[in-house]
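Coming up is one lone chain in structure tokens, specifically the form predicted alone.
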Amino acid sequence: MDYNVIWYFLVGVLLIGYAILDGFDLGVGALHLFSKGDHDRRILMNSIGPVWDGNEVWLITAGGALFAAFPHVYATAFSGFYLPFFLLLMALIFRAVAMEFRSKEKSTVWRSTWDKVFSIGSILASILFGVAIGNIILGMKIGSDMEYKGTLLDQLNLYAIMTGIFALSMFTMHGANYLLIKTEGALQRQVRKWAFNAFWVFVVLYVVVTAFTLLAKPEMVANFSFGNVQAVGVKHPLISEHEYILSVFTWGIAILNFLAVLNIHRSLSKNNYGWAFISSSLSIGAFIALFAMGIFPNMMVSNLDPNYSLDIYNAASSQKTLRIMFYLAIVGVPFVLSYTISIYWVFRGKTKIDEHSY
């Protein structure tokens, strides 16, 4: 395994960390307007109060790692997705402002306005995350100069919009599972109904998006089809030399994904909310891992010519840079994990409202 493969794996781990951690607080935001009364809405907002900004650090870290390890991918992605990333940034900023400003005034109109901003920002950020992944799966108009040749309308295709709505359903279900751990009494009983409803919406969209993906991009399973499905273009030596191992490994992830989804409903039915949250976390991680294995070793697929796709070799930094960054990551990643775990440990338990709350 060379440094290019290692950094593909590390960027994927950071992306999975972001999707799991920020996924549940975006889901809480999406559910925010369903709660009635100022007290319940404050409980929802304060359930993520101590952790939401730390969760978003994972997105910044993933972007930084992408910039340093695969600068051509960073440049193409951030110029090609300029408007969607700008909208994502605005959604995250206004969402944060809403949390800080909402409780500064007791006016009903004031609080209701920031409630809407908080919820809309969360929904928009969730959809844009899915739209970006949908476009990478479907392929983008990337030319021989590694620049995006399409328009914003090209990115708003039916498949990408569908994956965006699927991401919203997944994060909403994940957020409801998190709220079940942080709430109690009548509000928890209400959240339990949301969790079941969100789960069934998620399952229906899971089946639809999977079927659409197999129909539109059957080569997404080429890397783990034991050679039964051919990829577009020349098969990379990394795939042809390790086809059997990759297929076994990836089907293991697919089975884990299926079992995790089933266990969400089982855990909710048994009121075992901790396992419901762990299961939805595992299912999100497995989805992104399957996506990564489907496009590997590409990072951005060109639908103009497969030779123009950006992969872990033609878009990477020098071997010296990747090696130095690898040693820095060995030191830095444990600190990030330790900080994240300690924050969740300190703020464990049910959410209570006091004079310092949002």
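Only the largest set of C-alpha atoms that superpose within 1.5 Å between the two forms is called the rigid core. Numbering follows the first chain given and starts at 1. Shifts are known only where both forms have a C-alpha. Quantities reported herein were computed from a predicted structural model and do not represent experimental measurements. First, how it differs from the form predicted in complex with its partner chain.
Comparing the conformations between the two forms, with the rigid core held fixed, yields only the displaced run 233 to 239, spanning 3+ consecutive residues whose C-alpha shift is 2 Å or more.
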Given for the second form:
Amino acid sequence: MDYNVIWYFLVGVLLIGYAILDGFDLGVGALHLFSKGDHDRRILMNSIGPVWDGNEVWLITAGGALFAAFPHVYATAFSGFYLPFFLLLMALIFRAVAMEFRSKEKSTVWRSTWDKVFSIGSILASILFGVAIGNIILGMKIGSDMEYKGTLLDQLNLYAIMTGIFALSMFTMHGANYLLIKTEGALQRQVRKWAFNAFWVFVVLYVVVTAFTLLAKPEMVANFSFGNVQAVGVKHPLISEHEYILSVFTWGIAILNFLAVLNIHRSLSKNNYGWAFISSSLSIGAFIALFAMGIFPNMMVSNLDPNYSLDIYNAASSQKTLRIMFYLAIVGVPFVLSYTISIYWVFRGKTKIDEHSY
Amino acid sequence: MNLDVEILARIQFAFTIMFHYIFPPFTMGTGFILVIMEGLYLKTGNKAFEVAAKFWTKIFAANFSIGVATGIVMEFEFGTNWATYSRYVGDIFGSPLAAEGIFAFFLESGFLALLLFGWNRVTPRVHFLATCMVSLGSLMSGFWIVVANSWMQTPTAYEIVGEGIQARAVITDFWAMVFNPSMMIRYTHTIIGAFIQSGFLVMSVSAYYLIKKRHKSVAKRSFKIGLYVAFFASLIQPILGHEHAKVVAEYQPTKLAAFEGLYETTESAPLYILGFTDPEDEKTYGIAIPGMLSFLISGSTEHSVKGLKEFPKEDWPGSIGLVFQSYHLMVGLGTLFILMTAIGVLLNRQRKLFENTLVLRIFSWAVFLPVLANQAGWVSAEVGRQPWIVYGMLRTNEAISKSVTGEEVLTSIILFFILYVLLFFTWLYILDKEIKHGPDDHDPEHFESGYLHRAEKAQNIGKAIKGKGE
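For comparison with the form predicted alone, would you give the structure of this protein in the form predicted in complex with its partner chain?
Expanding to the full complex; the earlier chain stays at the top.
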């Protein structure tokens, strides 16, 4: 395994970390308008109050890591998704300041305006993440100079919109699972209903999106098809040499994902909310892992010519940078994990409103 | 419509980063001031410091959240608008950004949770630790971002590999890249600028309370802390500025020449106090100290300083007038800060500071000046670097995204403009509200000496009676 593969893996870990962590607080935001009354809404916001900012850092760091390790992917993706990413920025900014500002004023107009901003921002951000992933699965019009040749309309295709809504349903369910841990009483009973509703929407979309993917892009399973499906472009030696074991491993993830999804429903029914949350976390991680395994060693697939695809070699930084960054990560990550876990530990338990709350 | 992507992308970057850079100096400096306040509380047990720390934490939080939200924009813009730049130098430029994420942002955001919401959940000592870590995190974040920016000013430790569109810069020595020639001096200069800005913020709000005769105990203590932070920072700043100028002279001679509007190579080059430069006639007019520029960069008034004409005209910064004026604005304001804070310190030593309403009034408005100075400093540094995005290596017009159209950039500029104007006024409104609400010192007897407090009450009653009589 070389540094390019390691960094593909590490960027993937950062994205999984982001999707699991910010996933639930985006989900809480998506559910925000369903809750009625000032007290409930404050509980929802404060359930993520101490952690959302740290969660978003996973995105910033994933962006930085992508920039450093795979600058061409960073450049092509960010300039290629120009307007969608600006919308994403707007959504994230609005969402952040809505939380900070909402409870600073007693007026109901003020509060309900920021409530809407917070919720719409969260919904829009969730959908846009899904749209980006959907486009990468379908392949984009990337030219020989690594530049995006398509238009905005190319990105607004049926499949990408579906993956966008799928991402929203997944985060909403995940957010509801999180809220079940943080709430109690009547509000918790209400959240439980949302969790079931979101779960069923998620399951339906899960089936539809998977079927659609297999139909439109059968090569997404090439890397783990035991050699039965031909990949487009070159197969990485790691894949061709370990085809069997990697296929077993990846199908293992797919099956675990399936079980995790079942377990969400089971845990919700048994009121075991901690497990429901862990299951939806695992499921999010599994989806991203399957996506990563499907496109490997590519990072952005060109549908103009497979040779134009950006892979972990032609899009990467020099070996020296990859190595230095690897050491930086080894030094930094234990710290990050230790205080992230400590913070979640300090703020464990049901959310209560006090003088320092939003 | 034929829109120039380069100009639009530059406008967008300038606008978004100037807006962003209102907030990080407040975070870096106020974070440090919070450490002082909470440290004093732990040391003395004086409730006033605790009330002050809690109050300033709220102000800190309002600045922090906008700083973070508008900061993500900056990271995105390298990829969206400057994709060619990102491809060309990503091997080098990306790593400080990633390091900022791993070493600074996680630290900052993790402990921020404890700082804001942890008062009732952890012991005062752990809370103090959290405050220290947030402050450290924001200072480290500044460190890595200045590393990245300084490398663009004085690029080192790289080689160019590949040819044509494949050409790019790769790193040869990581630590030499991090500690590039201008990095340390630019970092300290930036941090000290942030301390001045925050010191003035604390003084401004405290002065407002003192004028209004509210929260006096907290306001006096806060004012003094802000005053001393700003005073020492203002004193250090010219020394750093001087060292900085030497580095600019050595590595970015065109920028230095633009700072002073120096067209001809001059022995015994002057330093302008006030003036203007005319790039058409290639002349600069104004009040100047002869030989001072030579002295600043070499220690000798005879030293010859290279003028812009030594360099091809296409390597001159596009807006020499802007560089000249913003540089002089920064220097002028820096001098003013020394004067203002020195007067403040003097009055404080004579115990006259808090009675002098005029001085308090001036300080309550002066917070805008360091913001202006910090902005002007960055404008002169960044516009002075032009036409290079990486000095001497990559031109700005070669760095823009190829797949992005002028219409797209214009659309995003308009959207950002609307959003930021909205944000700015909401931020002012919230800040104003927080300040008017003030610290939660409902029970002043706790920390105000009982005698003084009673005396004040008696005075107020006296006034009230007098008022009725009239």
